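Presented as structure tokens, the chain that follows is alone, the form predicted alone.
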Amino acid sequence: MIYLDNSATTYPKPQQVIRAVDNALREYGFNPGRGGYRESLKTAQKVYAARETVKTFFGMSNAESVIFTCGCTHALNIVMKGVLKRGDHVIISSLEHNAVVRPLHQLSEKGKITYSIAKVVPDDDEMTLQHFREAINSRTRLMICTHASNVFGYRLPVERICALAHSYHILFCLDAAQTAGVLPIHLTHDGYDFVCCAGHKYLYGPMGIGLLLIGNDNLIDPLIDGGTGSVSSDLAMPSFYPDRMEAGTLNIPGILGLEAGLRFVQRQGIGQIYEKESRLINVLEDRLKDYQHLKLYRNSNLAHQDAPVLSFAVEGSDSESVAGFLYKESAVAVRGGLHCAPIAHKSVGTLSSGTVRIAPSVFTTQMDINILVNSLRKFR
């Protein structure tokens, strides 16, 4: 199989963090914390540590602020739920995955909350800024953005927007599932409120794990409730992080998988990483472009900029179609449809039809592409 579904989640993982989990279930399976016995101390130590280099990856101040969840969709309900009040109100992006609109849907449904969409433009970020400045009123309390499409790789200005919420006493919460691993995060500089990411897409981390990464003083409802270990007299959920958002057995082969993966990633550069599969898609834009009934969905301009991911549809054709061709063809695996990114597809013109979208990772080699483009042309 040539796997080009990265975006979804990456595949092969690197063997180190094979081996991670594999020791984890050996060696660490055991409650950190919950025991005075040595190997519950040990669990507990290796815990932190992952914390520890959670926070460095990422510019954190402090590695109790790392909180472990079980996926990125797992930590924006944390921030969605924990942070809104009855009466608020959102602003979140064009391009949103389903993980931050259904959530926020479903809390208007109920009258809790309101939101608004904020129109991006790919190749204008001040009229991207102009769109959430508009949509900012009085109850307006949070702002949710992606860092890049998963469906275009379209990357937004977060950076600005993130400065334009705090000017008006907005939270601002980044939505990295799509670019933890392949673009540069720091969040001590770049002053996000919380950021979310998926350890199993560019982290290179198992499934079943994921991070919610705090960055101011502020402390936020839980989504879940129970044991931690401390101050397990008091009925109430402990008033300090990670204790606070962390109830129940940690998922330890998870979390130790997660941070191999972290380590793998910056032995090979986020910078290097990047280069490479934006070389590869650069590659398979210019190799397509030219195709009949074949229309590509990139910002040329912007793509030195953009996640490396290319989004395309053939005229005539649904997207799962072609999807499923290229995998009888030549056992090439890509996503069609609308990749959980409704919003993002209406905002583009592509919701009746969808996509087929290539997703490249550090494993991806030109030859990958080759076939790839091969079996496109034997399509129709």
Contents of the next structure:
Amino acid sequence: MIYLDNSATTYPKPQQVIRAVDNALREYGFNPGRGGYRESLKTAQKVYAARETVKTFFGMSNAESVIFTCGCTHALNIVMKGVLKRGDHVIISSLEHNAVVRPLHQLSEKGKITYSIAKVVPDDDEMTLQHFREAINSRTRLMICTHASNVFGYRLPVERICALAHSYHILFCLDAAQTAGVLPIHLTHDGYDFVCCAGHKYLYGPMGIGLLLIGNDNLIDPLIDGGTGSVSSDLAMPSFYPDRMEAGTLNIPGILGLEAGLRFVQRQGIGQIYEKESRLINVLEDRLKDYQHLKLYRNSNLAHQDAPVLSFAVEGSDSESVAGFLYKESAVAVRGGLHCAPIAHKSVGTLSSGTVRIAPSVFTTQMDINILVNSLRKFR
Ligand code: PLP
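Can you give me the structure for the form predicted together with pyridoxal-5'-phosphate, which would complement the form predicted alone we have just seen?
Okay, now the whole complex, with that chain kicking things off.
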């Protein structure tokens, strides 16, 4: 198989990650923070060391603000449901994933909150910023913004949107599902209140692990209540992180696998990973741009900053059948359709046909791209 669907989840995982998961089950198969015996304490120390690795990776000031979650969707739900109170207003970008849009839609259907969608103009950061500014009202409490579109790769001016939010005392949450491990994220410099990450994408961890990184001192409400192994006599959840947000037994294989993924990315270098994947996307764009009936969705001015994915549509064909053809013809696995981001497709004008998305990882080769291009030539 030629796997080019790494935005869905990266495959293969690095050997170090596979070994770390295996080792976690053999050596750290104990419940941390729940027992006074050596094995439980050793596991707790190992988890703490993983928090430290995450802290350093994302330029945070303390490891307690690293919350392990089941994934990015879980982390985003914690933020939305932990922060928002009745009557609050939220602003999101027009490129958000359903992991953001659906929880907000539910909350608004129940009459709890309202939300606005600020249109992203891919080639014009000033206009994008202007749209965020125009959407602010006196009830706006939170802005949520994807770092880069999971469909088109368009990168948003998130540092400036965050500064805009803060100038109005609005909290800012970054959805880094597609960019953690590919673009630099530094909580202390960038000032984000919350960053939500998927462990299984470009951090090369296993599925079932994600991160909520908290960059401010506010205590938000937990999404799930339960045992933490700390202050057990108190029926209320602990008033300190990370325990407040981590009810129930932790996913030790996931956490230790994710830590190995972070170390893998650190060793490769985020800059080098970005360069390598962008080079493949640039070559692909070059080779596809003269194809008749094929429309590429790429930023004209700012493509050099975008996340390394490429979406295209074939005139007269729905994108799922193009993806189906590629797999049948040459075992090229790509994703066609709406990529769980209908509002992004609506905003770009691809809602009816969807797009085919090509997403390399650090393991993708030029040969993989050549096979894709040659199979596409045979379509129709
Ligand atoms: N946000 C974006 C931009 C995504 O692309 C995804 C997944 O594709 C998510 C959130 C949800 O991530 P997960 O499936 O790991 O919960």
